[in-house]
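Just the one chain here, the form predicted alone, laid out as structure tokens.
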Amino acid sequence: MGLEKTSSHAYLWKRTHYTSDITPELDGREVIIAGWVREIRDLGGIKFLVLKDKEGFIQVTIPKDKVNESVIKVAEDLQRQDCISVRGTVKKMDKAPRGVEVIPESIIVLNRAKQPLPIDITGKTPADIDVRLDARVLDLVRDEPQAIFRIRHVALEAIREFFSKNGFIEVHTPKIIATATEGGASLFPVIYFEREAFLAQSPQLYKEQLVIDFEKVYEIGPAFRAEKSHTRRHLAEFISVDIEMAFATAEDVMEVAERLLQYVCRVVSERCRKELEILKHKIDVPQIPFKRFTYDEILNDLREAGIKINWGEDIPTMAFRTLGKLHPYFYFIVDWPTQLKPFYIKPRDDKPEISESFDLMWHWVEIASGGTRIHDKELLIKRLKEQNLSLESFKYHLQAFDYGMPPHAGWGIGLERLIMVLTGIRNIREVILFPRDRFRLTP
């Protein structure tokens, strides 16, 4: 029988199959499916529902002369995004999507969606991104966000697979810290009982210390930066993929980064064909090694393009956009001026004004930054003083250098920027579930 209200008996509504399980081979089989009403079409003598669950869609066909009156009555009141359970019989039907449909014996309404919905869940009527973000949970039911976050999930699986195969151990470091990781003003202060603390900008200092114990560590976790930038590639809270390796140099970890990106691109291109098709995006698996350009070579490239940057200055966004046209692929920029890099980046022995550092670029967007770290305590103290940072604030970090700190190197990749590469999405707020930026703290 058709039921208009949720039954307290779970066996009446608990699914036996996901939509992807419903195939023509189940013809004649009774099943229970559960999900949300995506589409409704009424052709008079027959009504079609498209039911969506986490695996996909299935057509529920209601021929009014062949199903009981109670089912028809419940179906008449259904609207998009209502949550329902359907008990019915699988029927092979060549004209139906995927060649199969379900003829209902009962429909249970588990919850109704308030109408009208704030956005079109089919995506046929586009909405501004801020309108969609205000109704983010509803926005996420559309095909495109579903594809983005399934790709993100597979990418994270691939990242962890790669690190496990290459001898890294996953760690999780504190996100409430007593002092700035890298100095500067881009910190979120928090009240920590009777003291002031900060949200971590990165796991940098902790992961360096942990190479004494585990040699090869990685972390996938949140980072927080109170930068006032409001662009398509900046967030105040994001996920950072970080590594640190003992007995390694910048060149060693650059090689890890390019192999990781090649592996992730290959895995996503193979496992996410349907999602990439929805997004109309193709992943080109990069060849390695990636090209390496020195900071000086980049300045020369820009000079030839009519953009003059003095040695020692950072490269502005406008110049990076020009570089993206000159180098439309993955590449490294190496040998940055020491003064542009954080205190823990090692200056070159033969030329201290240049650091053993790199930025990993994709077109014009920085994907990762890293380098060889300073493992000599006295040099680290010198660099802290040069950047006017308090030695007292870093005393626990400096203490670790008394315990046999090995030479080490590492990097951090912004996950959301990597997902932009993998999906072809141009606005970073599209690739994180609930974005936080200068102007958005809700939902």
Contents of the next structure:
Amino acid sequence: MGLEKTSSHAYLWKRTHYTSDITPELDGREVIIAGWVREIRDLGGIKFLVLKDKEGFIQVTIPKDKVNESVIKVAEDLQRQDCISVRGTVKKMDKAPRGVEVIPESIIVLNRAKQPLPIDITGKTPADIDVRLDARVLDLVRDEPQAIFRIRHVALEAIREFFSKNGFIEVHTPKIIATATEGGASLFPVIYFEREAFLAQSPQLYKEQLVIDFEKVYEIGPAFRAEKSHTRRHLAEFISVDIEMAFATAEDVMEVAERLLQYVCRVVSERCRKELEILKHKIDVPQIPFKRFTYDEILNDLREAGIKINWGEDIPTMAFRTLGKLHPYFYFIVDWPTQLKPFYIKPRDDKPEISESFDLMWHWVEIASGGTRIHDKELLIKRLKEQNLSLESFKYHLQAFDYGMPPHAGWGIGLERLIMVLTGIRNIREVILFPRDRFRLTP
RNA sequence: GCCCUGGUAGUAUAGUCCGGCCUAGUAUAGGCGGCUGUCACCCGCCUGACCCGGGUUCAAAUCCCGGCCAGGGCGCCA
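Output the structure of the form predicted in complex with the RNA; the preceding block shows the form predicted alone.
Now the complete complex, all chains and molecules, led by this one.
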């Protein structure tokens, strides 16, 4: 049977119900369901198919002596991951999963899957992440990725709900940029017609400029980092959730961050019970406010734990791991030395060596960072010079400060790191569809 | 850029230290056959692998060197 034939008779395979719609109450109804064969259990006189669609699973039961010859013929050739449509009758059945099954009157094969499959889609013989990522489209049909990306979707939905309710407007800034935004960090160069350009490592400068126009903005978009990191928490391309807020300080935007995280944790734990069960993960909805530790306090904690860090030095990963054991929850580290922060972060008026900045941590992983920004053009120019950045490259950014730049603050959250927290998944590549890292550029 | 670890059927593993008993074991997937209530169905039979190149040795999956690939970590960061 050719595909042309089935395609031109679409009414034969168009579904009437999703698998999740099939309940014992529909007993006796004729339905058309469609999806993919997950498993086949052939007992000889009776055959069981588990059919998957986007909403879940249903058992299709084929008793040899109760279905017609053509159904048996088609069913004999079925394989895992074949795409099929089944017209049949719903039957209430206590012995079936969920107490209901479908007895087919016809099965149409819409496409076949090549056997053997490169990975076990039932997840019973788990494959290594490298093998799974090479066959990512197939990997994503498994229950675990389905749960992860459903949670990711709900988290994004919650994030947008939260920002909308709180008066933020969603913006999209360019990802192809002319110069480095913050200096230092490695950017990916791209050919832009006859010039060289770069992929944005953050929307930082644009979102700051936009507070003049919209006061409260947020962006959910890609960020690119050419760092040669090779860890379970780094990607070369990730999604950054960024906000910038006019007439605000670091403390104001920290409150936004903790309220957002509490909201997202609550929404995901309520709307994704099934998914969390699949992942065997429980979300602890955090109390707010989150604890705030100053950089100095953290240095003291670490000293007591036997780790000596000189004031002004960054905190190495091993030290963060120790901190994670001391503080297994969300917390802020505030009052970072100005020298450790980018040029646009505001130094404290009373103590310029300390900045109005924060990192938001979950255990030992940095989830977000932000702070009060400098809104005074002269000070900004001074800081650019101190960091040996070219004023010429920042010409257009500096120009914005001539048009009534308000005091402002903001932060950026690494979406995938947040999804790791929400799902309990320990490798960041599991929570992004097609990861890009130091060594992986395909598929 | 640096450091550590690994590479055995489609997948996941045993074997590698201490070379020979490996004609490379097991599970799962795949093929064939049987089985009417499975839900990791079951039972029987079958197919299928030592990353590549060089070296040591009577003998290499096993030891050595190089390459390639992968995993993890550091630095840097979200």
